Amino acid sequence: MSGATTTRRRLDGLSAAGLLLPTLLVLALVIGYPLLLAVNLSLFSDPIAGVPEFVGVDNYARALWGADAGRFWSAAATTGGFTLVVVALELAVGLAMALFMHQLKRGKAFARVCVLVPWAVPTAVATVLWQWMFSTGGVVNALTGAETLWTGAEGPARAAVVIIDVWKTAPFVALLLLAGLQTIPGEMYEAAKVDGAGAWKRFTRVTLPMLAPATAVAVLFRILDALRMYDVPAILTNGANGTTTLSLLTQQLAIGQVRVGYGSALSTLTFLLIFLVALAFIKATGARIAGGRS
């Protein structure tokens, strides 16, 4: 019996491996190969004419502690700051929207369609629209009664980038959290009411703990996306006034100047940063993402 069980498990393992193999091959083709190619290119120089020469880690040294170190670390700090702020705001706004839609008795489908509109608008189009709204004579200044030059100073420019990103992506977080809310059994709320728990206690003792897996997934997705932020600052300010992110810096220092080796190094460093942040987050919240299982 033990031998039959072992054989069965081996066959199941081989079957699972066979099912996963096509996916792994596609991932290796579309992710693994470009990554290895970028790492390889990052080890070579960018001559104006001639054959690239092997320079080892010189391109990385230039970015981390060489001529461009100041701009690189400034962009890294800006990227990290944007990520912390936009993810926190999107989580708060998305949770409020999800709770509102979950409580609706009528018009749930219509509410979801309305919420999806900002998410459906292409980022470039949304940024251009907001750029017009943030102009001196735009809608935002007209509503606030101010004459703020939103892209002319560091504080307003960064605030504008955050506002656009939150407006665009909070609906995505809201839909993920709404899906999580719909998996919470109603009996848990009834039991909490019987025990005398008020609305706030039901929210903190039932809703938030049960919503933890969906929240962790939403935050992870948004962290990965925010760390790659490019479109909004590129279109709105072109990186001026403290809005240069790592992706935008790569375009400015390398891609725009056709420096393939240096651009590959900057791209690899950005990838490593995103990978390490994602790995740390998954290690910290892995059990919650798995629904409470380690």
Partner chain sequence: MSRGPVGSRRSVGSRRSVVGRGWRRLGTALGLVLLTVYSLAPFYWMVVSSLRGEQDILSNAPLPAAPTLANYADVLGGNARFLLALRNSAVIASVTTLLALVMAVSAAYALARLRFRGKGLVLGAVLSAAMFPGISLVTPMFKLFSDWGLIDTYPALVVPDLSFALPLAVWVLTSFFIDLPWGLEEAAQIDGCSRPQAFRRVILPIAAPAVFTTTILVFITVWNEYLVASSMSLTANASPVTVAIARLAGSSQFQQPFGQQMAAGVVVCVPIVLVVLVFQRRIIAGLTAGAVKG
Contents of the next structure:
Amino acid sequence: MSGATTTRRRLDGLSAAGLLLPTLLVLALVIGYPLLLAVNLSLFSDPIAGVPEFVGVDNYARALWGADAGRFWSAAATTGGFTLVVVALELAVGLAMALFMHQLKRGKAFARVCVLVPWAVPTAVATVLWQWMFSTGGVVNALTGAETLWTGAEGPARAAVVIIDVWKTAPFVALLLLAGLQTIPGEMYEAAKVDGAGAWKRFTRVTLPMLAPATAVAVLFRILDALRMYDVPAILTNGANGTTTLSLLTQQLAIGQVRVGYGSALSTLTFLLIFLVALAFIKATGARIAGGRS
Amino acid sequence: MRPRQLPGALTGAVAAIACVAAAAGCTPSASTPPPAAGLSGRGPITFMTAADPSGGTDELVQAWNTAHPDEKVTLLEQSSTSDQAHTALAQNFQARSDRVDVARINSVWTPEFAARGWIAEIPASAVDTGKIMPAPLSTGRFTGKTYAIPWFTDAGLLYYRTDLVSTPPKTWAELKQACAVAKANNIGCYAGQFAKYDGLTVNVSEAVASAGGSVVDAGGTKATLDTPEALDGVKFLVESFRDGTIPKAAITYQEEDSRKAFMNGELLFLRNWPYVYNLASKPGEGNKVAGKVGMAPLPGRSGAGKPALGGWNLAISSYSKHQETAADFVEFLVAPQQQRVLLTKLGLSPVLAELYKDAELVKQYPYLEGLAKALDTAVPLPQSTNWAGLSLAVQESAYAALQGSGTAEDAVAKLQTAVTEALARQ
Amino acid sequence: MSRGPVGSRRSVGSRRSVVGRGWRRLGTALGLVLLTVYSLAPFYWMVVSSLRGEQDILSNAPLPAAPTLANYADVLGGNARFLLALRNSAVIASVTTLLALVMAVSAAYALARLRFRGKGLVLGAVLSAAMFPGISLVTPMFKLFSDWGLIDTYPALVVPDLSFALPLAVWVLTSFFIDLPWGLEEAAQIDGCSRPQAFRRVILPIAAPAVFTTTILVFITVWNEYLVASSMSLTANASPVTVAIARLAGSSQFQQPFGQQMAAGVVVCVPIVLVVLVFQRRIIAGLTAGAVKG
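What would the structure be for the form predicted together with the partner chain, given that what you showed me was the form predicted on its own?
Time for the whole complex; same chain goes first.
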């Protein structure tokens, strides 16, 4: 038997390489190449006409402690704040939806379709819809009877961004968690019941732990997306009233002004920040996703 | 290397290959203009412009294609949002693609595109501009040469409630006096577009111009907001927010929001573009002011105001291989017959003076008269090679002031600094 | 209100069971109402707005006074431009999803099942691909495809979309694959199946819910994509619906084509709902297959 096992192990490495090659090649092309190109370009200046000159880390210096430092760090803080709030809410709402749909006996299909509608509507349409609804003379103000300047003051503007993003993307979390719930074998609940565990104990001792991998992936990807939030603040407020995210800042300071070098530097910085956050998250949750389990 | 380590090593190898590939392909390319002198090349061309639900653009292109079967025009789609259209064009030009021959560009982009060498100079022999109104024409010129031909234009107008006010105000003082009427009727007095977007820059520039000042100098290289005139212009806006002449809600207004407020009967005066006139005059579910809408020139500090000149131009790509055809097509689009279609089918304001004097057209489109008067006094928006940066600077400085932080003097000082910085970066 | 899994509530005694069932029905009804309001209230406003003519679009009344199909006529009629966009979206989303899934299933199998060094590195590399801000990805991609003459063709839209489709698919599938009963695969191999056969016959049916969930997630994510598509498509030949909606123009320059945008949003939801209805039946079918097995 041991000879067969060793052969199998040797084949493992080769098979893995073969199975992973397509994925890695595609990603090298669509991400690796632009990323490294961006790093290269970020070291050059952006004259309006003429050849870009090598300026070393000037672009980075400008963003981190130079002329744009205030805006950069403010955008970073705003982005971080949005991410925390949005992901937490999406997790709560998504979990509630998943749990509810999981125990539905009838109306499963209706519930599933219902839940997916907010997510299926194209982001631009949804944001324009909400923008119209949030306008000072719009439906939301008509229903609440108040005259809130949703896009005109800091608190309401941030709340509006959060509401739109959570409304739109909680279904993504719900779907992922629902799939996770469906893979929990019934025997585990039976066993827990035999051990005398009540409904809440079953939830905390069986459901939540078994759901951990799906939750971790859902939260991780939502964090990555939220840190790159662009559409909603761009369309709703154009970054006014404390809603400028890092991606929006990059668009305003660099891409809209066709500053390729500076834009590359800002993108690289955004990438690094996101990388650090993801690393911290994986370390904190113990990387249960890929570690395998007993 | 042991097989089990293969995948990890593979990842590293793939990354290294990507590295080399990127390094090989990537010293940033210069954006110097291509060496072509004059326009050259004939053949089929593409025209990048916004979609048009009326079908008028298709009609124009059909007319050209029938007359020029060897030099057909294909339409390429442009986003209806100005920023997105700018990004799409910038990408195309940066890649030095010959895919786009004629492009519809915002009149404020001409200096930038010309300075970057993206659009070709259009000599007087290529396109005849004799009949085009002077103000729009100036938006197509950069360093004395013509780089873009105006296709359609626009100017800010004052709309007012004819049932509440019999004569529209001619100065800001008169406007403020008329606010008593608004108060008596429990509605807002005046609004423009003050959300943090390009429209705010337009409104601020308009206010500064209407007070006799300007945002930048004629060459577009120096900020000129440190003048008493500029201060008066900004003061008008800041104080109007403070004393309630402009309702607080106006800080969220773009064109459509302000139109909504006016048509809902919530405003006495509205600053907006000509498109509002037809919509406000027709009865409808959301329209409370049908039949009670009048149009007038904008008021200024001590006399008539200077409306901002909007509009879009036609430019020829430097990288186009059929520039001569492109020039002919541009000339075709600004010819009287096609400009007429522009007005009747697309609902856009033509750039030919003669059409505003055409009795039949004026009867059909009553707003043409008011618009013609506005176009006579209109001032182009600040011409700079960095419009995006300039606009952002104005937006950020002005928005905070209009929300109530600081005095008009602070706002003007901030504006001056921000605009100077934006101009310095290019 | 407890939300235990299906079939966990077994009440003792007929009186308690009647009360329990009553509460349960109420809870379910309430949940369904909440879910419906959450998802469909803004959608309702979207539909109402799409039925309002240009003249009435500013009204806040709950029902349109003079409903009209003019917006739908504009969107669907007029040289069938929008139908083309729907076709494009369907093709791009399907092809991208198919490619992403084929590559991701292989990669996930390798990561979840085979033993080799560098798993963390591979997963990290794949995840990093999902961290790069989209706006900076686009310009290098545009230049690349422009040089290859592929702008405004499907490859230019499918390949860059893999930049976010692949990482998502790989991570979601890996996290689900890890928990599959691999013992069954080994048992099948002992019974004489080759490895791929064992995977296909034994594992894949059990992994079906996860695979179909990933399919929906990737499909809708690609369907919603705007940034890449707007740069890579120049005509109706390749523009997906998100781009077609952004290129909708109002009757005059500053007029927002709100009614048409809303009509377009409604039209776009229909195929998505159909796709989900088809696939979600498969998810349940996959579940029952898994239940029989185990």
